[in-house]
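What follows is one chain in structure tokens, specifically the form predicted alone.
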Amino acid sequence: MRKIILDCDTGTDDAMAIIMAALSKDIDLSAITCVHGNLPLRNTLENTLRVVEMLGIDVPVYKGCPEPMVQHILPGRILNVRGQQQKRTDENGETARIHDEYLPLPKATIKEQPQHAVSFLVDTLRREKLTVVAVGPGTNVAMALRMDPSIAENIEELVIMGGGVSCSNISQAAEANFFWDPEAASILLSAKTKVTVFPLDATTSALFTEADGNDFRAVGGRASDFFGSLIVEFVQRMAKVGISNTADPDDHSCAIHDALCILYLIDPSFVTDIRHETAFVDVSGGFADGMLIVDRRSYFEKIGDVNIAYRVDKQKVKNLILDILQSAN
């Protein structure tokens, strides 16, 4: 079993990642740490607690950083960003957003742990080796690595959802997780350990429809029903906001971004294109703030152990999800 800490900003796809990690017999989900992201920390924390309680699992949840490391110091830093908020107002004056404030689950009755997520990461990684999966802005993990760089020796693998080599979403150049804390993303890519990145290139190469969501719901059980409903509702929200991951503006099938990072640890064979790259993140504060940059010049040596996934097999991903959901019943 892969023992992991999952660091997330729980919304739709983070919830899918939690479900996959909790249900898989190949994953030992030892803790979840929460960070700011597309939603404020109060929302991502509450959403995490709701999912954990729905699953009935005994996994501690830690509250982490409410804002990026330094991005907010300069108030004009993101003035050049066009279209941060993915929302649309319809003819009735109602505003649809790609991320709801809270997941459609009962308000959590369980509570987070008293220790801060960053100090928990440092304390834990000083004692034991495990895998860290970071599927939100990298603030918590990056702060831990800054507090004690030696903990990288105990990170067996750092799996990241973030960036886009030829894709972007939250800005004209960047993916949301890297955009919300570019400095943190840069620190993660330079960590002295094996780093595997699932950027938008990979995650949007396997798109899921309402029919796929209903296939997952048909497995039966509360977790399967919720997992499938997340996809159905995500597709519907994308249609309302007017987002398409393809050249067809009427195609609103969704990516399950964060869940791929967990599934990769279970069976990486669905990744059909992964490359050892030299990668950086733009932190200049201009139009490209948070952009993932890959240096492929042949006359420079590669830096670090960064592996970037570019494409996955959708059918293999779907079959793997079905296997996990069915085995949990």
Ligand code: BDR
The other form holds:
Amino acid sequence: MRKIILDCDTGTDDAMAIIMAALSKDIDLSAITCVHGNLPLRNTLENTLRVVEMLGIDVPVYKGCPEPMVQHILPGRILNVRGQQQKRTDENGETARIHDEYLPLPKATIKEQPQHAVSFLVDTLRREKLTVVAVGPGTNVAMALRMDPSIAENIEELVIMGGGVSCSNISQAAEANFFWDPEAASILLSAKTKVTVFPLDATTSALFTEADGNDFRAVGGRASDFFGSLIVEFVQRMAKVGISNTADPDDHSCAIHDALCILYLIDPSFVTDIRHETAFVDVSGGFADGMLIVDRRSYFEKIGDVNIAYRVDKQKVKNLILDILQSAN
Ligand code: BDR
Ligand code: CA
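Provide the structure of the form predicted in complex with beta-D-ribofuranose (BDR), given the form predicted alone shown above.
Now the full complex is given, and it begins with the chain already shown.
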């Protein structure tokens, strides 16, 4: 059993990650920490609490950082970005977003823990060895590493969803998690532990359709139904906002980004291409702010070694999800 802390900005695919971690018998989901990102912190926290309550699991939730480490104090930094496609006004004048403000679940009645997520991470990782899965902007985990760098010794593996080597989403160069806190992303990539990254290259190599979502729903049970409906709804949102993950602008099949990081810990055999790389994040504030940069020059000494997943086998991913959903019934 792999004991983990999940740091997330729930978020549609973050919710899928929580469900996979909660249902899998190979994962001990010890805590969830929330961060700003897809939505403001109040939303990511409330959405996380809603999912935890829907699942009926006893997992503590911690509220973390509402803003990136330093990005907001650098004037004009975000203005260099071309085409942030997060929301669009549709033909009825309604704003369509990739992540709705609140997940379609009852308002949470459970509450977050009183301790701040960053001090929780520091306290816990001073005491015990754990795997940390960071699937939002890396602010919480980076702050913890800055407060006490020695906690890296107790991070068995740091699994990150972020970046794109040959693709981007939020800007012309950057993926959303790295874009919303480039300094934090940079700190995570240089953490002195095993670092494994699932960038857009990997996550968009397995795209899910409404039919896939309905297959998950057909497993039966509340969690499967909700997991499948998240995919169906995600595809519909992609269409409304006008985003495609392929060369065909009318293809709105969706990636399950964050959930892949959890699935990798359960059975990594679906990852068909993973490489040891030297990687950096651009923090210069220009057009490439937040961009994941991989140095492929073989004749340079490797510094900042990370494992980067490039491709996954969609059918294997789908089968693994079905297994997890079925075993929970
Ligand atoms: C990442 O950004 C967020 O929108 C998703 O939850 C995922 O973590 C994809 O770029
Ligand atoms: Ca996320």
